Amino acid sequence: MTSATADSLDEETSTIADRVFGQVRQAIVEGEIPAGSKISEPALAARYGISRGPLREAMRRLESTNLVERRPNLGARVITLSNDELLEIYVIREALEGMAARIAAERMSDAAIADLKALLEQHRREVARADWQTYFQEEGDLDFHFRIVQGSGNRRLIDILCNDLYHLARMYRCQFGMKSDRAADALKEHELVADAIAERDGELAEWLMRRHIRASRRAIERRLAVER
């Protein structure tokens, strides 16, 4: 095999690693695979037509992203965090992402705070269709909070929350948070936090960022409650 041949191979193998990661984190975050499920190889392997080696790499940086986790003599797993596990997390994305819409505030184009605009009236006329019962974002650019944390233009901010935490937490976002009867308050509060940007008043902006989160903690904090 001529080196050429090879590097060919790799770059197809890491495709379609690219394609089915992209796959089997959608449908953990949705819960189509849901947490704390064994993870079968050869089934989602035999499910996505590929062989184990892509497979392979797409499981290792499923694991990278925290969504998988492999324990010896158990294979691999989708994660499960505890109520305190959870709770930490919302915690953290209070603090984190209150300080990346203050910056966002300061750094944002004009373009980019229109086009965020843009984003929410899409948002507003979707929970609207769904009778202001259901707030589903779609991840990257349609998540609203994604797009404050990219503006903030922090890599640091953007590698924690976007990267480290960012579907770790839209997992349990999609489990409690955008299919509840907060959907009319969070967009609300979106909109609030996408005006207070445009307004460049940063400390309002954090302020409003953290108490949204807050009340999306509380209400999680409520509901397992219930359950319990």
The other form holds:
Protein chains: 2
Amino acid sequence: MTSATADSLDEETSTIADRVFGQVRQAIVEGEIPAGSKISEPALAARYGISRGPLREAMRRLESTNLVERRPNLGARVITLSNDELLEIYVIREALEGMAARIAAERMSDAAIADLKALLEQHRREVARADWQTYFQEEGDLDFHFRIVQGSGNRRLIDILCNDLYHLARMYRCQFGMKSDRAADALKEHELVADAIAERDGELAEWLMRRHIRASRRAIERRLAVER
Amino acid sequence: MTSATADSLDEETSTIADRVFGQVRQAIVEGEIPAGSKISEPALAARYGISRGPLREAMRRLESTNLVERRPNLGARVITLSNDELLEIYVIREALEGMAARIAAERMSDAAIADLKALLEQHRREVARADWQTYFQEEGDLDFHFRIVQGSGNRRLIDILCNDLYHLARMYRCQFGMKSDRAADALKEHELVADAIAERDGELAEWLMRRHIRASRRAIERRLAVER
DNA sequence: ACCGGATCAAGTGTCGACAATTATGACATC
DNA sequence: GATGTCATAATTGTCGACACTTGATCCGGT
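Pass me the form predicted in complex with the DNA as well; I've looked at the form predicted on its own already.
Expanding to the full complex; the earlier chain stays at the top.
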């Protein structure tokens, strides 16, 4: 389990359009196709050995997930996630994941909560080791949030976060180093959220989750201010 | 200004796919194409006098807005908004619009706030008249929410609410009569939210907006329980 | 030398047709 | 009479080709 995606891009989807959609999404998220670059339909179609038909459908889906921008008769470009737009995403995540934490505290199964705590225990061990910088920030953080959102059981909520926003966050992390020194703090905050969920305190879980995401957003704001 | 949509489906978009997308979306929302019905690509293409290519792209966009479901090699169906899914939408609206109200209280211009109050004044007059049942529930309520979301200035937030969730809510209203007796209460709650925004109290505005949407959701829950 | 217009190329939008998969119906068998 | 199987038909997925728009380049005029 390398990534935290909702749909399976497991290379063996029935239709070509869906498969190439997953492939080019991964290519964009991981920076293989650079941000802001114009996408030529014939070029990409040739690259993946398919026709322009399925590729156009894949592009439509990419557009719906806000990874590419299209303007009529002008073509598609990979989005350039501006600083403001990145912060906007964190605002939405604060609202949505806060609600997800509240509902998860009410509806998550005891087994799922136990799994969640086990995940955090694993993260704690990894933070103690030397290579925690890379792993934790890369995937571990999203894995935690992913489970909370799944715990809400709200399908549309899961869809919005896992199919749109998380890919954008991952894209940002792959593009800039995201060498935040907040890993230890973030883990601590994760544990507080998990505790609130375990105690079935939805109000507190939402408050803590929103506070956590707000802190992440402020860390990014500080980093952006320094870089400038 | 009949509806509260973000994008202009003004019949004169450059590409056919975009135009037919707006047309079939309206047809679905207003019930012209019944919910749960299977969509035949050749039939719809012939109906709008276009080929299957643009229609397929329109279907992809409809799928991304969660108005139709597609399964590979099996075709597309108009979604049947189950009661649970309708309630899920209100949960998301509570989180998102609450945040929108908070930000709007901080960033909305004084002119926009004045317009908002004028809109509520107009609604108040219409409630006093005889035909308030039809208009207010049909469009007036969404108009208010639409302005608050616009006031947040968060483009992605605006996109999620106006291009996805509001159409689903409208679809539900067109399908079932939505003859709620909450119009007067809702107007009162709208005014409280507007007051909080005018006083630049984001915390209160969010709390009131969430309370308002929660009340709407509970009204629907009660109505569903009775119908059953 | 600079600006405006026309020509040309590249790329997107659209169309019709073919291939593959799935649903449907009849027929034979148990 | 019910069930399993096969053949047919309909629909979706995919492809290649054509029309139109956009942008650039080149030429001529001032």
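The structure displayed is predicted, hence computed values, not measured ones. Positions refer to the first chain, counted from 1. If you superpose the two forms and keep the largest set of C-alpha atoms that fall within 1.5 Å, you have the rigid core.
Core-superposed comparison between the two forms: the Cα of Leu208 travels less than 2 Å.
A movement of the C-alpha atom of Val78 reaching 2 angstroms or beyond is seen between the two forms when the two forms are aligned on their rigid core. The Cα shift for Ile220 between the two forms, taken after rigid core superposition, is smaller than 2 angstroms.
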